[in-house]
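One chain comes next, on its own, written out as structure tokens in the form predicted on its own.
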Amino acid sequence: MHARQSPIDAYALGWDASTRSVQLKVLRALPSTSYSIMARRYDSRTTIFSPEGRLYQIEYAMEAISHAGTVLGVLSKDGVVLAAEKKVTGKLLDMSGSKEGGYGGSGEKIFMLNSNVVAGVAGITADANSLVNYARQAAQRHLYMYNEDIPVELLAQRLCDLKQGYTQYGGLRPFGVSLLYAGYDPHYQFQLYHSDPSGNYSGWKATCIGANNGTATSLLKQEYKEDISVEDAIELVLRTMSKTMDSTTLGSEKLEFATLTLDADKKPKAKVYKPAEIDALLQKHGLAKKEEDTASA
């Protein structure tokens, strides 16, 4: 038995009652695949919910991140370690800036946001550059107003507020990038946060974003220990990266690396490793690529 439809409702819809009844029967007879095809009209705008309550554009942004280079972070009792897989490589790429000047890094995966916060990004690099600049400005505004480094969670909140706004207003698309924030402040000591395109953020002891994040997370669950030192965390990160990266060999041309520790004055000290330092680190832990691999590269 179909619920009776009032003539007023049928008239408002532009159909008479009999036509409406026939169309309802046709819709009920459609296979389930037709519903999924019809649902496609809900993925063209960020601000429209699907009938299942989903925002497809945000899910697509997260899917883009799952194909990006891996970024892995581990929190230890005396520091935080970040490592990232570079996708933009090549013999003709000018890397003199990362080898000689600046604070290290290629400007693709790991960035200094402030003296007490380092970030690793996975996703669309152009979107990441925009968010990195915004974060740096927010950190400097806080320093100017309060004469102290911005708390790590507050900086993550500032970026997430911006990212959430891009999911709620028409004519905008979400940022196609996730970030790992490794930081230190006097309130909560060393911290590791992750934020995604929806504007959510969460704190972690160890986590991974980008390609092969499921495999890396499984390895971290098995080997992470609560009282791990920064030296052990470095070894754990390098070992996990060697097992999960798409590359067959681990070298400075494919890897970015950073640590955040305290100096002798108990001030946060961020270090983004230069290519020669990454190679030395891999050599120390027995993960450097073999000579024949170097010769064939």
The other form holds:
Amino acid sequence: MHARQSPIDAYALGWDASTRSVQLKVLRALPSTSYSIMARRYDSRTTIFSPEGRLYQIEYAMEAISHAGTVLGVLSKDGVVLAAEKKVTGKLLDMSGSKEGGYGGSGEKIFMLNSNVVAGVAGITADANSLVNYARQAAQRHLYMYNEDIPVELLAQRLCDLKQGYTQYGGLRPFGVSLLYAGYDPHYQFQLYHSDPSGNYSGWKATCIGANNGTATSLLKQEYKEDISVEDAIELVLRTMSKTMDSTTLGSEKLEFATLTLDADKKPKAKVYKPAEIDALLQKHGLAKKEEDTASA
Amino acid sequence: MDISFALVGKGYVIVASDTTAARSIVKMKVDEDKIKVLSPHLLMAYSGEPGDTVQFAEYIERNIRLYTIRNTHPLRPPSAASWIRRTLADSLRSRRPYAVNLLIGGYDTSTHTPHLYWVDYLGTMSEVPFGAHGYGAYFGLSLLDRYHDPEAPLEEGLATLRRCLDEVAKRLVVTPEKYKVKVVDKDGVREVEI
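Alternate state requested, the form predicted in complex with the partner chain (shown: the form predicted on its own):
Let's see the whole complex now, leading with the same chain.
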């Protein structure tokens, strides 16, 4: 399900996404026996090519991500919207800290990387934490050197340089994490980027990573309109999320949500929604209760 | 003995510097360009210890160029000035610091605003409407204080600069004979005759 639909690329970087989907089609087309034998012989090392010229560990890492909770991002003229499906839930999980703590949210999938960048992560949470920490440091280093917020693409590049290193320097496991970066800088205004374990990154108008990303991307492709407003983007994200997620009801215990807009001083303002705010938002868009929305669509 | 002036106007920055290269009491050269073009919308006038100036300016020039190549877009003037100041401040705390004073003028193409920064060899930086280094500052700053208008069109800005240069010519014991004047605005950098 991870073969991406043809990319709706924003910054002419979509080529890598399409090359990857071709690559993964080859993976499925191979006879299962030769595939598994080849895989077994060459998959123990991350930095060794198989005779077909592939790096299995990297492909497995991407496979792992396509089972992770969905993260969805939509770019609009006046803001960027991110939503993420939380996987670690349950009656007995102590969520009391997430009600008030920090800058909001339970902090499982959506993180502030810098005052102008919010990221959604899909994959191994522990790996993601390490990458988030690295990104925050990179952003602060840039601030120290240049006295400006790091440009969004530059931050994505910093992380991708690190991730790429693990596909080449031996003995270590690659980061099993894909990220969506929602950001703003004066050069290109609002931006949405995606990066994967191989160290590729690309810019998007709307995209999705994690479980059911194929379904979500095709939905986004149908529904996305040029010069969409933030309000419409929020609705689009919530609607797409409710159709893609496995669970029947949408609520703050399964969902993380964030927006990045400009405040009155034209400075980027990230808002990571608190559980109560998410529930209020779902209520507002009529998605709080059952899946009647899915039926009507 | 270097003299440099710079001032901000409506959508532009003028940077001017004399063109003499002197050693002791001897003029070695009278057509030295002491204003570097760092990027399509960034100028830097440098003065100070001979040798240090060119070495430092070239180091800055090449690193700003490297950033532009790596990141597809150039550093914006505020970020470039911050980085240059940082480099100078780090140098000050090294075994052999650079003794270089700078005027950094640039036009920010993303916010459409001109910027001018005054930087000295100690790593002091200040964003200013006009600035000067060297002996010219003693005569020029009072004139700039009186006549500078941040909303003035280019002709008026150049006239104000003219006043400063004339005053230097009139009062300073050893006056430079020639100045190089560069302007940066939305269309980029160009040299003007004065």
